[in-house]
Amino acid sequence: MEGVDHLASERSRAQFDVEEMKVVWAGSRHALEVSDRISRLVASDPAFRKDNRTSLSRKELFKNTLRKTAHAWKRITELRLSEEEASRLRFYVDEPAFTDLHWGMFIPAIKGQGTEEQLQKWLPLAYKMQIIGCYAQTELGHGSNVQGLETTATFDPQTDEFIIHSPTLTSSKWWPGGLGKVSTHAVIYARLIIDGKDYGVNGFIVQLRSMDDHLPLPGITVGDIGMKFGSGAYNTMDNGVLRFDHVRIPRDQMLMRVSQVTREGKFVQSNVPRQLVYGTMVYVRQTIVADASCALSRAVCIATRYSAVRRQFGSQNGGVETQVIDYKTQQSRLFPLLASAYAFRFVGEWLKWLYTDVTQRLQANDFSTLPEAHACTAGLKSLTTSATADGIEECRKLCGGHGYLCSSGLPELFAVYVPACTYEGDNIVLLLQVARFLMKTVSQLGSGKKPVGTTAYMGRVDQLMQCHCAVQRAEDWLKPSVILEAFEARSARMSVACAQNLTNFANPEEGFLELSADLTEAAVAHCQLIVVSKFIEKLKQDIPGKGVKEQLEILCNIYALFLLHKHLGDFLKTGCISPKQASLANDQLRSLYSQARPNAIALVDAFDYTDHFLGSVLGRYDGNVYPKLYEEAWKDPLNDSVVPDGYQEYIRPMLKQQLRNARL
């Protein structure tokens, strides 16, 4: 039981109030109480067992998911859980399922793009799960280029209907979660055609399956697209393929909050601006950023606990070996990921506020902050999901060979998470959208239009192009103003350089394509500045609890200085800092790792994850890793028999043949 005693010893070293840090992580005492209660409710219910997922066949896995989602809905209704509590329950069940798309995209799409009449008709059915919906936008031939979608919705004035049709193989809807086997309805995106004229892509509510026997309705071909990466992982989800053969739907099933088609077949733009469509996109992407902090923190929790339990090398005369977490190479890889998990948590909180603010402004017909909100959520979705996917894989490697076992929880966590880099916008395409926003901001600087929000620093572009970093000692890098200025100067100079290089092209679009790699780097610099600045803003708040603020300051500085170290070429090339100052930043970073070390276990304890949710032998709260690894090995179905199936048929004849050869 050495591991148990060891982690208890680690926890006793904490220099801060762990319970108060849990509140900071959760966002409020109320949120902590809800998460704590619901996570334990799920963990204590044997119906939500998940440790056997990787040994199930695809059909068994999928049916098991249907059983769990049905049980989850039963518990939600029996306990009369609030929307917040129900959302936490689905989160802690920890299994990709059709309900993710129903609650996360189908309902928000109708809420964002439907008229009041449509909301009154469809939302009660959806909230009671009397219909189950998905979101069908991506096609076999087009994903990120929404304007290139091929599915058509042609208005028939004779019958007052739209005819939904898939004219080509590549127009097949492909990837929507929940579509393959479960969804009864979908929000479909198709090109609106009236009298032969194309009015662009619009949303339509389409019933896919019979409410009596669940068979596809006439004209609809629908199924699952097959196994995905990983063993259990995202294979619990029925990602689907869908084709339409002249399927008719009533005219009032076009989502008409933004644009409408009248009974006479006239296309009418409503007085609600088209930008409102972006509201749903902003909502979905801000939830993805919040999910990134959850996934990364989970991987970091596993890797940190195991790094404290695992011992390798360093023993003298047969003494105790060194804890892996005490090696600087381990700290320099692990602690920046720990800091990133907290950083993403806080920028996610801010994005939630931004979404609320934008929504209130939209309702008041104020669209001034929408372009910035769109750029922020696009860029931060890209930044956080890429960093998280890479971070989960790094945590697997930080756990050595045992991290490769499914029982570590890390291979499956990676397989579940990695599609986030592609869905809701390919990450490189999103960065290019941010770059366009930055180039437009730079181009308007001379017009007197003052940049606001996350681009406000561009208003001081002349100063930032000239400023010189004031760092003279390593400790100077602990000053928030110094860090912010360095990140602002780097971002501003990279954006201005791109804007200047674009002027060398007669055709701006040709220049944008040629310089796209530089533009994505400028977008990354801007997004990293946002995360750093929001972490610093968080530290200005009143944060109660002994030592909590001090630990957050250490994490904030680790995050910022690690980024500076990782992107040192940008900072040096743009002249933001000198080589000597870069060296001092590295010295300070090493010192910060030493300061974080005594609190590492307590900092991951603050995530307040149950062993059930972590789903990892290596990340167990009690640290009792090795007996449990040994125990898990014997649970594998391959160990059900001592002599393997197939021995008599394949192995024995081969061995006997070898024996006969040996006698010759």
Given for the second form:
There are 2 protein chains.
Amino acid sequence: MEGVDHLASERSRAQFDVEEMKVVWAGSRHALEVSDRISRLVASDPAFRKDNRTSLSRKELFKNTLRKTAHAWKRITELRLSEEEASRLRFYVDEPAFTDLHWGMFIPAIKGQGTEEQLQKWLPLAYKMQIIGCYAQTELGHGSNVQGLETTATFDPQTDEFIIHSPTLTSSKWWPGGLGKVSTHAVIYARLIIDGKDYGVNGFIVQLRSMDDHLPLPGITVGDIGMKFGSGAYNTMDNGVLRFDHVRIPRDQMLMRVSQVTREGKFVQSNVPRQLVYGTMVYVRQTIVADASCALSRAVCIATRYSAVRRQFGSQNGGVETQVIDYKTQQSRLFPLLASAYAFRFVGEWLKWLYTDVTQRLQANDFSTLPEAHACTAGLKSLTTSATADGIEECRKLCGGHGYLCSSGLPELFAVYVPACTYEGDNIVLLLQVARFLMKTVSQLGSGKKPVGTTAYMGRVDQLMQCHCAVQRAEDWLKPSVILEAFEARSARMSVACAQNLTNFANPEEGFLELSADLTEAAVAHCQLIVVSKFIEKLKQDIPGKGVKEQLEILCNIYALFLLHKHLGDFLKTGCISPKQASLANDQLRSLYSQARPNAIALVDAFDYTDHFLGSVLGRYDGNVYPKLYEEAWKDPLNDSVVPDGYQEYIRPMLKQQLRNARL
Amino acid sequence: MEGVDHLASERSRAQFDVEEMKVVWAGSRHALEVSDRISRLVASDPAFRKDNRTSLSRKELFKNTLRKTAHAWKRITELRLSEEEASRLRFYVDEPAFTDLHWGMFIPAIKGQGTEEQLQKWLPLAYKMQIIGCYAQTELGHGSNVQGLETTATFDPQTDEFIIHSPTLTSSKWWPGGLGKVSTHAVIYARLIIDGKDYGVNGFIVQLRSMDDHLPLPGITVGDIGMKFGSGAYNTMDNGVLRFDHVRIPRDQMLMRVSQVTREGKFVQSNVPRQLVYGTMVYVRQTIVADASCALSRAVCIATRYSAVRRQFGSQNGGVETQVIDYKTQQSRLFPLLASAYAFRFVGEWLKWLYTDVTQRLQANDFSTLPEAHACTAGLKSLTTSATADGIEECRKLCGGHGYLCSSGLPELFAVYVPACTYEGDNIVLLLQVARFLMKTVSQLGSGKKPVGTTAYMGRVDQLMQCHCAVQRAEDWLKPSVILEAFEARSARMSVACAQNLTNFANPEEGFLELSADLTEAAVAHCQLIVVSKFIEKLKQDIPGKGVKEQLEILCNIYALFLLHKHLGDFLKTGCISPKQASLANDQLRSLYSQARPNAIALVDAFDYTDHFLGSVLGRYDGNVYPKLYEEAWKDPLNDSVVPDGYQEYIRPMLKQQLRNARL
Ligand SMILES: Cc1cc2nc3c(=O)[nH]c(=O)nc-3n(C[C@H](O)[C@H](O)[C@H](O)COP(=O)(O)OP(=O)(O)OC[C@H]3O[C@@H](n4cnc5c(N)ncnc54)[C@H](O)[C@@H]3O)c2cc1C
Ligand SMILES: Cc1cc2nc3c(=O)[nH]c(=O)nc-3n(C[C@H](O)[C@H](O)[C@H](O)COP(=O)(O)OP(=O)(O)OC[C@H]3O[C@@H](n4cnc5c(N)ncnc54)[C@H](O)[C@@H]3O)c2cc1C
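Which structure goes with the form predicted together with another copy of the chain, now that we have seen the form predicted on its own?
So here's everything in the complex, that chain up top.
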């Protein structure tokens, strides 16, 4: 961090201990130490340079990523990094690659769905990267509806093999990351057919490419599906297409933890409960929520620092102009996102705990909390990824024109992030699952079955349908109990209203379809309540460090009151609060923005991101934006020559009115 | 449109005359004929191919654009196209280029700010493209605050010249399109300095490059500012950086329609009113609103067609699955955007009329409507561009995973469109201008000064503060008078509430800053009212064609009720409607979606876009999506070889555990 710190005066205004906040953000002193050390390791290694990414051609870009993954793996083994350190290293290298799917989907799928023998055979190979695997579920014709997959795996009792086949064009596997060019193996999902009978979708381990020369094995057609959103961004990944022409695999490559096919071709359900699959989903989605807080905090860090550097208007008598971060409109767009980043961080932390809890219960054969945990992770995945995608783009707009330059880092961050709204469950489809769960919860309220976990508040539904918000002055909105009650009442009332409307339909399934837009809104209300309540719970913990807890309280209130303002219609329509109380909330929110203002820079410093990781001229730690923007510009290939290629053929003839005879 | 029409059954369900709707969308039979003919001309010319755009390197991409602009100009002159036809041709070529700024900003700036002699000297050169011009206002340090520009134009009475100079790094011109590599000339904005006195910002025509060899003239440093959002997209444009080192231009190159500098160095204001500048702004922003409806309709066309092709879930007994367009959640996201596209089209049409009206009044020295027209165009620019940017991204999400592929056309459409939220006035800064105008209007209500034009309803403020919505049944929401009253009451009440809150501040300017977030919301409410009311006005016209008006009525109601739902908090908080009435509006909205459903495909067909213009595999007219997606994939450069470049160096050593000694 060379030279003058243009943001020094901002930093000196902070009213809390930034180093302690870093610990809170990281989760623990240990986590901070690891993150800090590994991020600096990556930042200082020229092999991990990424500033030229947006100007590389697809082939150059991809080869470059292969180089980085190999280099990363080399460093991981050389330095004997722990699993935690290795995963941090991949994170800070900050480039989507086949390794994400290998570690994040292929291995967990085998772990979750393989038998003991299968784990023993495949995991050591995968851990050493002697094989590279991907996760091939989605097909050209089916994504959300996994039960509609068309690929077949037909048991051949003669040879004790499965024959994997793509019967139609739409059955081509389509999208799996790492499939296009790299993976040697895949976990693929296909309909199990025995003796002409369809046993539904199951997972299989299939080798795709030769270990000798990397050529696709006989019967396999595989390639990359082409350019995706943005330059750089997700184009470092080889999302692939895959077709099978009667490819044979041994019977023991079906993942058989839950269902088995015997030598005789008998289909057997093991005594392992099917619900185990949900455990893996809880795991994967929990990592997605954690990623959301990372991506959003990164965008917020860039926009906040630049908003403190950027000055526009308001100069009196030739003095300096106003920093745009001082405009209330800028604050009302930026600070809720800052608060959201912290909120998502804490709910992510809690989800990690939830996953451990669920896993322990599963081991003890207790499935009681699973549906609730599953609905909750599905909903939080949807909520946080949608808000993050929108939030990154808002941060880009908050940077005015300069945010549109790749050197701001924001276009690529957006482009690489947005598919999180679609993969691992389309966000709307997930909300519908949450809604289904909520309707079930409401319908069982009379039955004496007590709602658990994040739906426990539904147990107090009678009270919540009646309660009146007690706010009389703006400051009353700072009380956690007041906020919680308002959010609980809103969510409960929306769910109950939906449930009542459903009773107007003779066929409940038809009713669900007809009212599905309202149902997704009830699901959102429920999920927002979870985030708010987990933030409030976090604040009940002992949090050391001067001023740290006070800042988090401000952020928590900003998050809650911003949501209240944004979804005011819900709160008013269900009668949870009055118009007068809404105005008071708004007044309180403005005052919270003023309180957050002097701490804004320090609050983003607490993310502890290196300039390398941020990858943004606008978000530089030292705030030295303009000279660096200027410097970056000249690196564009178009500036290689003063007169552009094409002048002689196209521009000159136009200017000289000599186009008539030109061949163009 | 080869082969089978997979959407034929959809088309046959339409309940209106599509050909007549095409006329309505185009604006007239003549406009339709021109658009249709020119779009086919472009689509059938292989020189205008654009499907490879996202895989080209920056240099290839840019050269390719130069070729296309030259080819377009050649065709325009060969075919002796009219001005209207030529501009349609540039539109359908659909590639941002220096010509956009030449025709859209350079020429209008000279026309608006030049004297008669200046027009006679410069326009003929520009019309024949013997010179190419750009519009250089923004600097590295100043965009929104034009009065803060730092470039100086100092009058030298000795030589009768201005000396153009960039005194600081931040005074570098930065962003102007066409500046980086192509323009020979620019209209630049600089502080006029005479005898040490600063006369504020004025416009000057400056030659940048030699007409002989295209090299920058002495004292001029110029280049491209680098990669922007997305691949392809706006990277076809050479947005530029420009620095002046004491560059001299003759005095008569200051644009002197409004202010003049005499030979003696006297600064003189002409009797032409300064407000004229606003006339140009009204013009430019009106074109931006028209562009918004084009961009949004394009995205909606893609998402609608694909939603009818895509099937997911809901298959009974192995039958076909449900088209995703039949899901109410899909409809509730898609149809409001379809309605918005039509709404923006009509408000754009009306703005064209407004521009003519304002121009005629200016010529008759009537400035009375100018502030209102200016606020109204500023607000509509902000409203329509923000909604369009968000809408395109929503359409992309509506296409699930496949929307993330460049071959869907949506990523590039988004990336190329979003800067419209920033250029020609940052959307928030514009809303603040609208709010300022609204506060002025409210404050003058008592004075007897009658609000005009789009603020006329404020004249009925007493009644609007009192009125009670009369809706009792869902169908009541179909009455234009009911909708209008609700929107007028909401907007008036929000403005009045802001005005009242402002009186709590001793210093009104401070109050404005403090309440600015609320003020922008009042501005949005006002602008939405304008769009709704112009849609309703349009429907009062005679609109021929079977079922055409009925469909437009459905869309108008969808647009209004969707806004009501989205901003329900405003309507409830200000007491314009009751919670019960809100529920009825929601019921009505659902039923409108069902009415729109069978007509959806025909309603997007009415945009009359060719497959070339749409540039989307998902949006193909014939709905033949899957084979074409599959075909497109294989064209990616990564698929040139089966084993990727980099396998030997990076993948193989990893698999073979031989990285240790590798140089990476
Ligand atoms: C970058 C990226 C990486 C990916 N990586 C992998 C991978 O490694 N492995 C893998 O197997 N897959 C992968 N995928 C695929 C991904 O999992 C799917 O795209 C995702 O599941 C969404 O499914 P879809 O594309 O079929 O969307 P669709 O289901 O076709 O969605 C289209 C629209 O229909 C709506 N819709 C669908 N069903 C319903 C319903 N029942 N009710 C209401 N609305 C509905 C959706 O909301 C959406 O608006 C990846 C995708 C992307 C974009
Ligand atoms: C693709 C593209 C093409 C362009 N083409 C041209 C061109 O041809 N010629 C040309 O001259 N320029 C051009 N521009 C520049 C463009 O006009 C400016 O970017 C635009 O005016 C916005 O100004 P800014 O970038 O300074 O934003 P800023 O004003 O720096 O905005 C930053 C943030 O500050 C906020 N803000 C600023 N002022 C206030 C205020 N008073 N109150 C509250 N909030 C405020 C904004 O809302 C925003 O969130 C182009 C820009 C782009 C992106």
